[in-house]
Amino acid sequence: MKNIDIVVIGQTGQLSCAYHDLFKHKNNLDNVCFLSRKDLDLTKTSEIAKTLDSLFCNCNVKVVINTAADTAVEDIETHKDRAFQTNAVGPGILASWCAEKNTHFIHFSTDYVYCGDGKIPWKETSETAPLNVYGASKLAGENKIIETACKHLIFRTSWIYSSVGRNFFTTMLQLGESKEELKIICDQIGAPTYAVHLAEISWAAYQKICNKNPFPSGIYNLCSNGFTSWYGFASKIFELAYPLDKKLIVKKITPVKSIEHSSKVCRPLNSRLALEKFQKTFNLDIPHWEAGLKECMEIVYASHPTQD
């Protein structure tokens, strides 16, 4: 295998479909590996050491980024093995093998792991509380890699979503296509952030403290600047869409509450993220969350203009 620099574990998310338009963007996916499931299964946990040095023996690798997970939040209520392998158990041995290799190690967690009351934004030092079993593995996932003590990078993000995928705002183009009236849910308050931002704005980071002696290692919130309702990222993807789309025949969007939602996991109210530990760290400019929403929508109706 030609050297490798960059590992990226996933391969078909939004965020590592992200990774790889930068990389590709910047001219370097000669030097960047993205392993799928199919490459490298985190529930295999047995495996996942020998996979690594069977693919990477002759390579001196610079970072690893984890950018699988199991998000099916409602799937994984039962079926938490599977959770945990993943989002627990799979990181802590990569970061394991980071660490033996002395290689970086970005991972990207969640703002489930907070319990999610009240208004003020959480802290990367505010009390833990999951209310789910993903939130629960999330947090699992990040004690693990800690533990390794290897140079780790931990963001802790909010609401991801890409022109790729299923996701909130490729789902709500779609219900648009469909359904006159919407009923999206009003009283979860965070901020929607776009993949690709995300992909640019943690790669920056990382690059601004790779050669850094000591290494920053830690969690640090990162999401887009910004908050708001699903409702309210709802309606202002259809006020940009509208004039875009001959396809919607949405008319009406009505707010509700989360408890007239059906639902058997239980979802955070309050997933506000404090983003002035990663400011100061990094000394980076994060993109508001309309701007990563306008960015997003170009890029959907610039290959389809007129969705006739």
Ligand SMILES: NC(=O)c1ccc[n+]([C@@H]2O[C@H](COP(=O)([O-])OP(=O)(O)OC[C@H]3O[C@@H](n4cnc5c(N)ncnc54)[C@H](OP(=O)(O)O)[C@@H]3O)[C@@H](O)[C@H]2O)c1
Contents of the next structure:
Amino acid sequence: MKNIDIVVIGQTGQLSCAYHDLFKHKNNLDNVCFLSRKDLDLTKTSEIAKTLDSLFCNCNVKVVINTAADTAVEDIETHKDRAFQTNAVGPGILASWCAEKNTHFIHFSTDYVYCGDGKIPWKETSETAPLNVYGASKLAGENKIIETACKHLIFRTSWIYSSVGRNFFTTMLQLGESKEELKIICDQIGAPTYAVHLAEISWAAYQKICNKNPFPSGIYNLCSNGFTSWYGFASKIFELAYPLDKKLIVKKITPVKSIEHSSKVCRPLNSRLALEKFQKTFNLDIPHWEAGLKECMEIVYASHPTQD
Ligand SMILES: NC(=O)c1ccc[n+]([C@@H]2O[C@H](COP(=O)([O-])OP(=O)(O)OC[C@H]3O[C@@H](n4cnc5c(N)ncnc54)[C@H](OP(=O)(O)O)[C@@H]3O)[C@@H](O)[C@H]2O)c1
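Now that we've seen the form predicted on its own, could you pull up the form predicted together with the ligand?
The next block holds the full complex; its first chain is the one shown before.
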């Protein structure tokens, strides 16, 4: 069997697809193994270590990147056990496996670990107080990873979107083709993060420190630069898409407050993440959210040129 030095948990998600494209672009796919839920189910906790042992017994895996998570924020409210298995217990077992093998572990967490009060960007040291089950399960995952003392990077990110799959960006373009008016939340503020940029910059960060001793294990906020609301994000999507997409019929975007929008999940209003710790540690430029959106737009309309 060929040597695998990078294992990516998750195969169909937004971030894992971005990692796949990144490694393909670097001509590096031969050394990388992507594991789907069928290959390794994070809820089947008793099988995780055995599966990794049997798949990689003859390999010297340098890094495991966990992109998998139960991200169905609304559904999770009524499936707490599944959420904690997938987002906390499973990642803890992955981290233990990495600790035992002296393998590095990269994991992604969320802005939802914070309560969302105020207007000041959250630092990694700010108090955590998740408002919903998703946030609580992701916070528990961070703690389980840290407990194992493996060499880890935990990136807290926010509002991931890409040109594929179901996310805010693709949903807006779909709705814009079927509705003339959209009501979009204007009081939740954060940074829309293009999955391609997140894969690139998290990998670049890891490359910078992978040979460092001691390894700078820890939690790092990592999302796009700049902030906006979902309303601001939607407005920019349509501003850029209108000249390119003749199928769009949406004429009015109305800002609404979270309390006017019916949802069984409480979400943080302030999802601003402070990026100084990441910048100081890795000395890398983080792209602005508008730059990510422009790139994503180019991908969408290059593959589906202006539809008449
Ligand atoms: N999306 C966001 O806005 C956001 C914001 C902050 C942080 N994050 C974090 O960033 C990371 C990447 O998010 P993403 O948006 O790329 O996620 P995503 O698109 O929702 O993909 C999640 C992936 O996890 C897999 N998965 C779910 N349950 C699993 C299980 N029990 N065992 C194995 N795999 C399982 C899914 O597989 P299937 O296709 O089989 O379901 C899918 O491949 C996650 O850690 C997420 O918590 C996301």
